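Shown here is one chain on its own, the form predicted alone, set out as structure tokens.
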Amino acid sequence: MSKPCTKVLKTDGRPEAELLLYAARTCLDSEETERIRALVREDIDWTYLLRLALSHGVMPLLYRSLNIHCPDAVPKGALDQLQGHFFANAARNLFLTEELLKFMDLLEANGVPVIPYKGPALAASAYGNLALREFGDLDILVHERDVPRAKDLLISRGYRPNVELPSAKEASYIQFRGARGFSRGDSGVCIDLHWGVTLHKKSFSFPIDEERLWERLEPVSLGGRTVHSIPPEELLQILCVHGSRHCWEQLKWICDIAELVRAHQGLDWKRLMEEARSLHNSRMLLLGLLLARDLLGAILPEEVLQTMRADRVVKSLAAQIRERIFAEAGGPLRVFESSLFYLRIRERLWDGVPDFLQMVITPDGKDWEFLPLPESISFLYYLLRPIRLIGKYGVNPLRRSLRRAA
């Protein structure tokens, strides 16, 4: 495996994006270290750089790189801001990890098996350090049959659902969705209770064998304890689905891919690629890996690189993301643009159609909360959602998306 050259983004000739791409890595060679030092000596807009790092969730990585390799070259005010954010994030992460372990103990004491999902477990597995990744919520995965019990236990600890649902809607929500958020006001902690590896069970489908996933769990050191979490091959696929679900709008998600690949050099690439093909998930996996390679220098096997080169759609989508990720006009894609992205990210068109419909017409908790309807006329939610979205975003994004799709 050979190390590729990082493709530096052109952002109006500004060096801040290039600096961030080099700094957002935990492992740098001597050439990359010298490039960071050279960039810091340029006319860096530190306010812009910190704002960029904050929006992409990589402030801890930026601080670590600058503090190790060139602290004297960074203006004191900027370095102080980075340091303050770093230690505040570290303290918050330790607090969240403690809360996660307490709740896991409560679940297991009540006979509910649980997997720590993303958040602290990902930070430990990919970065080897809880302080180096930002996470706001805690994610746990339980069996679908255990969702009602897990919900009751969350409520017993003072958590409340983020979206209140009538009791008649609970069963259909569990059947259709794959997660539900809960918050505790006194601490500001949010826990996402998952019973599927994707948010929607009927769209943006990721038909991984979840029972087999539970059998493959691997030990991870977390908060001084050993817990069992998702193995790196499955985690890599799940992260690539998650990044694609959000159109790779944050550099943090690409860092997760690069760091996981770096930390687990014994990945079973053959099994990983075969399972991705069987799940019709290859394009999402390849896109995440290609972005990690192009932007963050991730080292990939030659057989994976050959597969990437053969997929024109993956290369086209990666180019679009590279051009957009640091653009001043960036930010979250609107719902109709995201829907078009979902159609292209699938190998088979019919896999992408449910994703498109999920975004545009399928109701969710916000629609139910926006206008409570009796069960007898709940079908009207499918008409209400597009009207609500057009009211929120306007009709022009829909027209542009349809023109592109045509």
Contents of the next structure:
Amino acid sequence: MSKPCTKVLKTDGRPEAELLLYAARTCLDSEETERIRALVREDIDWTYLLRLALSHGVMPLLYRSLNIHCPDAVPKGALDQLQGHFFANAARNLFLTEELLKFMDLLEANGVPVIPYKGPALAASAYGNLALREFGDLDILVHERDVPRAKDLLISRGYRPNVELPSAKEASYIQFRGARGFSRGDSGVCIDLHWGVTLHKKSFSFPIDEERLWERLEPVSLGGRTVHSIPPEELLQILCVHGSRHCWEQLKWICDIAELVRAHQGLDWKRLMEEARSLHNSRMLLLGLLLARDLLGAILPEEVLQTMRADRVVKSLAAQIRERIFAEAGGPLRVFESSLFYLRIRERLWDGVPDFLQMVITPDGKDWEFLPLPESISFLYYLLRPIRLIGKYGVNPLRRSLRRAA
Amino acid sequence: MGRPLVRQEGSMVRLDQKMRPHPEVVDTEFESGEGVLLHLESKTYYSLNLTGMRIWRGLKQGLTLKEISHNLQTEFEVDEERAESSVLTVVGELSQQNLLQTPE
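The form predicted together with the partner chain, contrasted with the form predicted alone above:
Once more the chain from above appears, this time first in line as the rest of the complex follows.
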């Protein structure tokens, strides 16, 4: 294992981003701790720092690091705000975890095997504490054949589908999609019921062997109980696909990678890299790992670093993400840039084409709001969407994206 | 030993009693020793400082209040009077918030 040389980022020369990058880790060496102590003595804009941490979903990590390493150097108002958020997040996560465990009990009592993943299971497995990760929804994975039964059980527990479907469309929805969201009004809890590890089966596809996944589950301690969840080798790949899908816009997704690697020292890197290669998922995996290394000091084995060095596209995409992640002027990637990102992140061009088309031509709620069309001519949305996007963003972002891709 | 976060309201508990956490209360403890209790029925949460969390842990272990006080004296090197006062203060407030079951 080689010690990484952490690349330090600054947002327009401001130290807040650098402070956040050091603070968003659960494990710091003495040099990193000293750097945090030095940074808090600089002219920190605490309002900006807290806003940055909030938008990147890393308030709990920021509170933890500052509270442990230099509480006296933080203005009382800022520390109180961080502490309040930390406690509230911990309480909400406790509540969500209890709800998750109760619903898992209900599923299993009805003969429906279930895997909790992301959310509380990830917080426990990667961060070692429920309170250190923010999450909104609960994610559970069931076998495709069990989806109707799981849906009925969700409804019996007071959940309603976020999108109602005519019963004739239920079967095709299950066939073509990978997940469906449910919410319970009285508690504000949302459960994403997954039967595939990506949202759409036909876009951003990730052909992991799901049956084998069920055989490899590993124990995780959750709410004083042991549950079985996805092993770190598969979880890393799934999280890297998820991060890529969202163009790594939030630091918390990169923290997940860094913390998962840190927490699982015995990770089977050989198996991980071989499986990623066979699934043509290496580039997404390498990008997530490279960002975790560059931004959060994740320690990676030499053979992984060598593979990274050999992939020019991964280095270019990582540079693009690093440039944008804290840049207020840049903001998240626009639709064209995202579409090109989706093409470049794939090792085989044709794997990225469905994702590209999904982004560029598949209509969404904004298109329906832009021009309500009767059902009989709704196919016109596929032509209207690219026109609407060019009208909204102009052609320059498209030109820039194409230049970068070239 | 820090002051407990919660304040005492006239409690009737005795030091030889055991008080048990309410079954609908869940908790999580942090590295700093602080923690959060959540009452699942009322969806209300309470933060406890290091001392409060030590007392809560003793209650979960089924210790008498006297035993919890003794543990505080050992861990924080405080006198008996102060430790007992802290235990009674925290337990009084936890009871008032319906976070404990009826005393045995």
